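Here's a solo chain for you in structure tokens, the form predicted alone.
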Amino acid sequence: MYKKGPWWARARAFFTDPLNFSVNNAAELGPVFETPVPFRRVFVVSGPEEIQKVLQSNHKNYHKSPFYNALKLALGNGLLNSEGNYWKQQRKLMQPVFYKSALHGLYLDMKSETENYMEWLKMELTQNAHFDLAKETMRITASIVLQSLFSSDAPLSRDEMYKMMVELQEYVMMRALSPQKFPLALLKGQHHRFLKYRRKIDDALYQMIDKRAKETDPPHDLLSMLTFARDAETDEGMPREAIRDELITLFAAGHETTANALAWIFRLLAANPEKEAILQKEIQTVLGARLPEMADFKDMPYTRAVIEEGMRLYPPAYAVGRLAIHDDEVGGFHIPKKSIMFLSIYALHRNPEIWEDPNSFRPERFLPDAPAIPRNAYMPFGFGPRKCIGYQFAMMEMQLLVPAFLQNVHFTFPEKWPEPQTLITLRPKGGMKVVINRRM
């Protein structure tokens, strides 16, 4: 058990294996415990009421942890990173962008991108074609998000934008998770590439923002929605720098989380063929060979349940970091100001006191007639005022892509289970190898 042994061994376990560290120690020590970390007071929190206090009932006492500072290098001061009144104003301006009425128009583009991708994928398939499923789900979700952001011509091609944004993300992940590698990044030119790519993306985004602001009949995409968003009381819009930050943030948060969730979901289905058979029957009954319309979602409860159970077991946002501004009390623990709160969503979702047989894939937990899930026990998109603003977009995307893949292709995975890798999101380490064949 990680609680035993010298403090430096326990500290290392927290950094190298935070998933098992959180689950195992929560089972032994309870929903809140302190873990040794040099120069910091760090508390690991996995209880539903305790997380609720940090993220909702006393959220004003907790700001983003220092980890998020590195993300600002690429993402700027978008919703993910901003705090206080500025965050509140931006959230207010952006909320209408994700109303159901606005999402309906975006769904048409989402379907079109999915159809194009499926045609491309089937063209690529040869007998027993080997792929990295994590890359493929990343490819389609990035394409969908970029189309939703910029439906019209852009100064940079879609491939250029994707390549450079991925490079930015990898760089900030290094700065956030392994800051000691920064001198090496300078020597290898990674820092220079980061600055070059960020400048090129900024130039392209500002050019698109300025052009869009002058259009009288703009296309229905997220760039238009952000450019023309106005405060109902003051009639003020967003400065162009704020639009830039939100566009970058929406791309980063809007494709990687969904892509990783999908990869884990398909791996879980392959390991549970009886669950996949139930899902396939629902898809065939409701859709046949066509892609779903938004109106079909209500008739596909098992599809949604599969997605929700997949995110319970492998939540893309596996943890949330917060910094205590003032002293507090959480779960019977005194929390001194400047303490780091590591809120383990992964451990919450696998708590045996909440979930029966917590490590098993059981989508039935989320069906409409199932027993109610305990309050605050499930939060794959966060919780409280800072719950992910795009969660409906993400759910809509997954409810489209899960049937689309299963209608068209069949996955065969190696027996070895992929090891989860805790980067900014919960990725399969080294990718997710798979053989893809056309579904007959």
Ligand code: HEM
Given for the second form:
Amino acid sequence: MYKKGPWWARARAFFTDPLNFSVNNAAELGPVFETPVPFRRVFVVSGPEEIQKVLQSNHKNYHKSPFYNALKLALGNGLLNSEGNYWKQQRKLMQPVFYKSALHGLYLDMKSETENYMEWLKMELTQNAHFDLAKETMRITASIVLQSLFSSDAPLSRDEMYKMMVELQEYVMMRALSPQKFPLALLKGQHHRFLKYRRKIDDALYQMIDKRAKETDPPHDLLSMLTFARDAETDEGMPREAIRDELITLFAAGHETTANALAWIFRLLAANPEKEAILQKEIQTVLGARLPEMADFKDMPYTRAVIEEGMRLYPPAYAVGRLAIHDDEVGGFHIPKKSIMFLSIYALHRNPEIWEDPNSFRPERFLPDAPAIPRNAYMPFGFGPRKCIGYQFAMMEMQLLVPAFLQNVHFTFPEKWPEPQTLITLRPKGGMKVVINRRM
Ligand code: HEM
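Right, the form predicted alone is done, so what does the form predicted together with the named molecule look like?
What follows is the entire complex, opening with the chain shown before.
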């Protein structure tokens, strides 16, 4: 047990600054240590082998941590939250939606959404140059995921859907991170607003699901893929409630993570102009002014390396939580059942024993001819059977959006480095202020 200072100060440090808390204490105490939290036993884990044990070799002993229960309020029993046989069956049904072959079709939509967004942004720039980059990356990734989910079928407008989803997420975050504020939320009507929005979104989703099930020539989007997915053995499809939960889960899991990754990547590039110059050269040489096709990705290793290095330093899912079902042993520690395992991806990615000069931005680490990354040392998308189902979707989206922004605009950031905020994903606190100029 980590024993420096009074327990309540340590517990407070864990909740208020989990990033530095896990990095600093891991350096002193090693890859597993226990931290005091009232009514719970909590272990912070940041070693590659130790995380691997929890997420892969002994994953059956771990469920998602109670934190995910709050997410259930909005997302229901979608892939992110479900457990056991139900999860296994849903994952099997949904996997083909994310096969490379299916992603080809979705990429066309991603590209046209990106073109529309860039046109919109350039128009906006004639009026105003001051933006919150985190909001902008969220705007485009939300458009992309909504288009990929529903094509143009949505009975609610994009803006309406987006606004309500943001409200749902904010509310869920409050319930997950500050449950003591719940009575206040009741008084302030926040809870009733949440229920109203959830009902409105559900009505819209069910309307779309029912309509789609009757279509003979359905569009190629995730809604169709989920509606018409059949189990290879039983030939059974998903009930509409399950489709609803998966749609809303894909929306929530599929845009904020990518948006935050992009915002940090652009900030890191601006702070490292020599790296940005190498990236610009690759974009110029391979693409010129056009957007990438999927076939271009193999010729753009530096672009991919920039994205990977960005997510090493600022992993959008900075930690993954698990609950031990039975007693276990991890890294020499006895883990009693019901313990919470706080798997710090952030501390893993900044471990000086694994990464040389861990805090500096060096995309070269990820180039194909660089020394191999040590086993299990890099996992922005998680690991094991519950690894992110959308990781190829996210990678292709970022390999499209990084060049698209840099071909069209130039960013100037204030000198002050944005503070990372540990909400569900790793956001820049208070947004990421930027001045955007059109590239000539
Ligand atoms: C940079 C972008 C992304 C990052 C960093 C990311 C990260 C992660 C991580 C770490 C997990 C594992 C969580 C755990 O083990 O508890 C996860 C799961 C998941 N992600 Fe992502 N994700 C990204 C993008 C996406 C996208 C684009 C989609 C969908 C379109 C998506 C859908 C999901 C789903 C459904 C799960 C649950 C999978 C399961 O448990 O079977 N994610 N993601």
